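Next comes just one chain, in structure tokens: the form predicted on its own.
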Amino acid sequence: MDMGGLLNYAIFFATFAGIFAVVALGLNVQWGLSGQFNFGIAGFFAVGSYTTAILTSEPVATRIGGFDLPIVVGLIAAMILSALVAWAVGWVTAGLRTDYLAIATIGVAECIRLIVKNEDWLTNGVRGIPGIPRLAADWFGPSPWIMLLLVAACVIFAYAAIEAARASPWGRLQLAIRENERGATAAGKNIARARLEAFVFGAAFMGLGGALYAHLFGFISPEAFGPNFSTFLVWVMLIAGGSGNNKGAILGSFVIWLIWSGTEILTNRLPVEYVNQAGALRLLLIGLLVQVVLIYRPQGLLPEKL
């Protein structure tokens, strides 16, 4: 690979890792700040992707949408609709805790995946939605540098918003509920409402990450929103980086994506008959990495500072 190709790959790597960082920051609100076990990240990621795809792509006869709106409208709408879906989910599951909430959110994510897979009139089904405008192409042309800068701006926005929320009385309430729910209840706090707010707030950034993903590739299909890629990997990033620490969520996104993409480069060099087996081995190795982190450094690379 020449230097130009290496530079382009580095830009793509940083852009993709930045998208994961936005999603991991959203998960850090739900788990690291509020202590809610959301295992349905893929569902909110998909909602954000399809929302902006429907709003910003050109009109077609085979499905609804194609409104050809500006990308910024798609990004904002992705956050809003993801937040609304999270509100509906959170309102139903408000009384669930830990593993029960995880099971419920897995079911919600699978329902969303089946909807985007089977409702051709809305999402074009398994054929996916092509022709999504590339990030910043309308303004500056399809420049990978501009794509990277805009994703970086979204990471900074997410980080600043979540840090401000964490330092506010609202954030201190979330930490109090996470550490001692009975004590917060005894103090007269509305636990269900606070948890719902955190769930909705985090899901909005998951939707933003999904929208950025759609504009980065210009095409989405249901296969992109499986649990391994959009849920499991994000959890690994947050755990490895440092749950409860927003900087750790960003660092973990880059470190784990480096490991994941690096192992993909290595496995692609294997003979064709071994590539599929190597893909399963990569998942196993990531799982083992999580176990090692939990045993030897459960606080992650950047521990939370209370």
Given for the second form:
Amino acid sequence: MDMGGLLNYAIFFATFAGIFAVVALGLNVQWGLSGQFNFGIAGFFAVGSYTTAILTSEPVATRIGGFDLPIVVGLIAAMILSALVAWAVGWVTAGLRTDYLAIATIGVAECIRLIVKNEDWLTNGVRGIPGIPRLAADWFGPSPWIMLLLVAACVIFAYAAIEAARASPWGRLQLAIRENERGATAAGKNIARARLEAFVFGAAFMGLGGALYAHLFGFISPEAFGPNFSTFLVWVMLIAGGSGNNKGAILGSFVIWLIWSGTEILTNRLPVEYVNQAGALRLLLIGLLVQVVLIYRPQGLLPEKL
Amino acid sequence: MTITDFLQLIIFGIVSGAIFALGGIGISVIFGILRFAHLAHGDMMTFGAYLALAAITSLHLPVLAALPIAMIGTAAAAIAIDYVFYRRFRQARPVVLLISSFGIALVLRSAVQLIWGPGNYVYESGISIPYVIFDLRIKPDHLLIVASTIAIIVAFHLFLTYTRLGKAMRAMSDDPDLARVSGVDTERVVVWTWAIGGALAAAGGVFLALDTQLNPLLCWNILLPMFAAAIVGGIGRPYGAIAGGLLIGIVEELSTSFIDPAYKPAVAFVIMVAVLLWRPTGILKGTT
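Next, give the form predicted together with the partner chain, keeping in mind that what was shown is the form predicted on its own.
Zooming out: every chain and molecule, the one shown earlier first.
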């Protein structure tokens, strides 16, 4: 690999890790701050992806849209729609205990995947949506750089917004509920409402991550939104990085993505007939890695500061 | 819908309901005794289904003879997984076990794919000719599935009712602290919980594979209806899981005459959420 190829790969790596960091920050609001389980990350990721794909792609006869709108409109709409879906979900599930919430969110993600797969008029079904515009700007040079810049801006925006929320009275209320729900109730706080707010707030960033993903690849299909990839990997990232710590969420995203894509480079050198199997081996190792983290370093690389 | 179509869908519903029940019992018992939602249960079933495949292809056994091998093998695997991983998290918050079991689900699924590859398999190729009774078509495989499920559930019932261990298990599910101070060896009960949960899971996996095709996502795909069965029936109540499984199976099949069959899993989900909201303890009052 020559230097140019290596540089391009490094840009792509950082961009993708940054997208995961946005999603992991969103999960950190729901789980790290508010203590709500969400195993349906893939669902909100998909809502964000499809929202921007429909809004920003060129008009097509076979499905609704595209509306050829600017990318920034797509990103904002992705956040809003993902938040709305989270509001509808959270409104129903707000009162559920952690373990039931985990099952319910798996169910939500599955329902969203079914809709994406079967409603051709909306999402073009299993064929997916091609031709999602990618960022290009003549004044800045080649587009990979500007995509990286956009993702970096989104990571900074997510980090700043979530840090500010965490330090505010609202963030302290979330911590109070997480640590002592009865105490917070006794203090006259509206627990259900606070939980719902955190769920919606976090989901907006998952939607943003999904939208960035769509613009990075220019093509999305239902296959990208299974539970392995976006949901589990993001959980591993947050736990390894340190749930409750926003810097940890970002660090975890880069470290786990380095392990994940680093092993892919290695396994891609295997003979062709093993490459498919290598994907399974990598998933197996990630599954074991999470056990090791839970056993030996449950607080993650950067523990939460209280 | 004619009455024949209706009865035909009921038959299909009973078959999938039996499979949901076998998985749902394990989920319910594990929840009752270990107090966590075992998200790897579907993949444990898939693992069992593939063990049966290995026995069938290497030893040339019929499915019914491979079934006990798969059940014992999966029970052993479940005990081993608990010993190596879950046991370390007994004192931790329950969410740690949720995350851990999600990871184990991935490990099992990837292991299956590593060993057997991503493709589809069937136990026995060839078309079985259904029996026709009053215009109803009943496949021999379906009879086998339902009859074997009944036999397994009766055995499980006798175990729970008449053995010391079964009684200890029920006691621990009702009140773990009371069971402990009454001298129940809780770790022994936990081992047997995994043995039974694993064995029933393997049976469910083998039956689903018999009815459809083996692939690495075989039973992850029915995790939702199985949890729905356990929750509808009242978590920690194995008999409730049987009723819940049949209910979910039949409603799912009947729904196909009104809505797109692709949305079958969503039906189970809607029932589950409805039960969680209006009667969180399930039909039979379960543990909370």
